[in-house]
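One chain comes next, on its own, written as structure tokens: the form predicted alone.
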Amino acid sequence: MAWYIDQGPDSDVMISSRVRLARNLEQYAFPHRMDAQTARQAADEIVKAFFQDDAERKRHYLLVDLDSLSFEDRLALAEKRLISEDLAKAGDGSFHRAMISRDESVSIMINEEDHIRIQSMQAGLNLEQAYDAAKQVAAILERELPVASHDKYGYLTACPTNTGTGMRASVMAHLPGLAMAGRIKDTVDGLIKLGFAVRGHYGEHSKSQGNLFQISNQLTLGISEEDLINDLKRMLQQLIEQERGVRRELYRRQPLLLEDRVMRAFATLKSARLMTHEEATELLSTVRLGMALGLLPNLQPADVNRIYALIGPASIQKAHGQAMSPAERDSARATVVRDLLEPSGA
């Protein structure tokens, strides 16, 4: 079962927690500053490293070339944010690889802006877990590789401000408590303040939608990432207190009209014949929000794990083999929300 299915700890606010390691190989120049050969010289290097003659690993992993993909593959890999978007849209022809374990939990970027980006996923707020098979990962490369680094600065990497351990670490946060309640803006203002970096459901240059916001660490030189991770996390402990606080006030004030903004969401997920990707992503959130609260209790966190997996607009369109227009998308996400949700309940 895919990792994204699971429920983890404090899932009902941190949906999710990922780690990444940047990673460059000290004989090659950048990815932005390689040609198409020494692209491809290096990617299968990395390739090699990886796999080496190791049956196991070979299947736990899928090579995946994804210059050979289509563009709306891409983007379906993306909406599962198994690669970045970033990759997702690269042009062809400079030998971007992705090698993804098979519950998808794991996933190494092969000539994004790094030479090597190794992403671990976990469900709920795991950080510690996320850290761990990531830097399994790490290991084996770096013991194959020789790995561009400083003694005095740490790890170096095409921007400057991932050198040092060359780690990011982040969870996507369910915040609609603080949305309904009027202070996220306070609390986003808050959180940058503090030092960390605030961005939308796909990350960097992406806006929030369904009240998810992606939270993560920006400094990443001079301290070590256990630290990192630490700091990260005793933050984000009282995030989840506020946000449950906001939750239990606003249902305590209001509560018919909460339970009927949850039952109304509900009701038009499981009859709609048309649904944006917006519209569905911001039900799913009043939803999400009213299974916390106990209001809906025969619909299961898997079955909205997989809602949200399968309604992106490429996951759509790869899911029914063809290109498809806006409102042809809209009809199959709407069939694929009321098909997933026929077995619940109200």
Given for the second form:
Amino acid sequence: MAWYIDQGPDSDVMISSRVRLARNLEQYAFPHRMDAQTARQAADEIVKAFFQDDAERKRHYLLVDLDSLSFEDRLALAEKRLISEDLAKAGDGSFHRAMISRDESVSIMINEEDHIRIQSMQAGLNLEQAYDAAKQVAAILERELPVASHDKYGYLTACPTNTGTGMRASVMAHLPGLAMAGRIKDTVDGLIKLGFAVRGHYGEHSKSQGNLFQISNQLTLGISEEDLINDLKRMLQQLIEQERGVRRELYRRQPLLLEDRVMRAFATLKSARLMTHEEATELLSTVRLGMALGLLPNLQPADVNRIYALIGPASIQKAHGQAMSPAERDSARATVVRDLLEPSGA
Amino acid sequence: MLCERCQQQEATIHLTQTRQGEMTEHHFCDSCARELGIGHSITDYFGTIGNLFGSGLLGGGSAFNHTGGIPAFGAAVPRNIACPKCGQTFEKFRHTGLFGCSQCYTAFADLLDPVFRRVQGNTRHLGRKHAPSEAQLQAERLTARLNELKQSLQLAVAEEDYEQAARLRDEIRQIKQAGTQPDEGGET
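Could you present the same protein in the form predicted in complex with its partner chain, rather than the form predicted alone shown above?
To see the whole picture, the full complex is given below, headed by that same chain.
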């Protein structure tokens, strides 16, 4: 199921898990050096190899021609994290495609930095299952296509930071406790020292908003996929315990203050008529914290995750169907948030 | 606890790793960790770009962003070496941080160990082995068969068995034609 609908393990701290595998075709130059003709040929071959005549697969996956979508529509896909932001922002006419599973758990990006980027998402902390799904798709493509690999270097990728396994395993972690306790910087520095990469909400180049952090493995060469996932997972389990400990301690020390913050955030989300993306993300962070502390018993993590996925500027615009001013977007966003929170009756 | 590498300074970085299912613990001091490339980062937590490769390693004008940079080499290294397949030079790779095609890995082979040691702390893949696709196996079989035939052809010519040579030449031509059909990229 989609990461924002399902409820996964440790979802009080871990919003989603993602595994990405990069693969390339050996006969073509990497996408940044391909002409349009070759890009089209590579895209056609990959699509054909994946679907073949498998009726089941054709039903399960949707082929999206990203060149034919508007900029906003592509960004909306990125806001749901079905494609990368880079791919969404790339220009038209480069034969960018995506094959997206209907349950939105797996997507295969074509002609991104590498010819093939397989991405698999799961709710909560569930890297193993995400990896299994990505591996299965890789196996299908590798059976049908001449995938570039090397005895010494493993899977060959455009960028040397992906060479080897071509794998990036990451989680979206929600760390409001550590943030309130002023311990985010130390935590992040520690993670980096241990060899993990930490980024903001939408991945590379993005700032953290709403205490959301993407944490991933840094290295891809010289370590097996399983070992990589185990290292990451072991570290994350410690991080989860730290975050939970800090939350409990904060609540123990100043229960009233924390309850007040949570309830005010919830009330604002349920009543506001204008809401920026940034404000919504910050308020949702506080509500999510309150939920984990048991202060909002009628609310589920998925209720909040679904809002995250639908309130990005492009998603709001897309739902509306025509050009909007920022103020109109803020109004539409406030409405979406109110509607989504209403049925819970919390 | 002392650093396991220098045995002199206090260990400040503690690593637990799983390798082939075995768990190991490592303890390093700051300077050893830095030398080993542990603790280098691609991004800091605001998502701004750090330099994976430390300072002073890259000339100006590098387009290397999310990946840091590729270390500079001594003057002896032939920087204008080019990939025979896509034409990308090593110099360009150093500046963009991207290989041009999968053949670049072979073309730049002699220059890559320092790059990977720096970027990955490692030079050899240990993960899942790629099983060749049916097409790749078929191409390998054809190449092997072609080499055999070419050797036989040379032998036949040397022995002045022209009838045999003509037969072999035909077979070679047939295989070459068949080989180029499914793979529009041509022979490699």
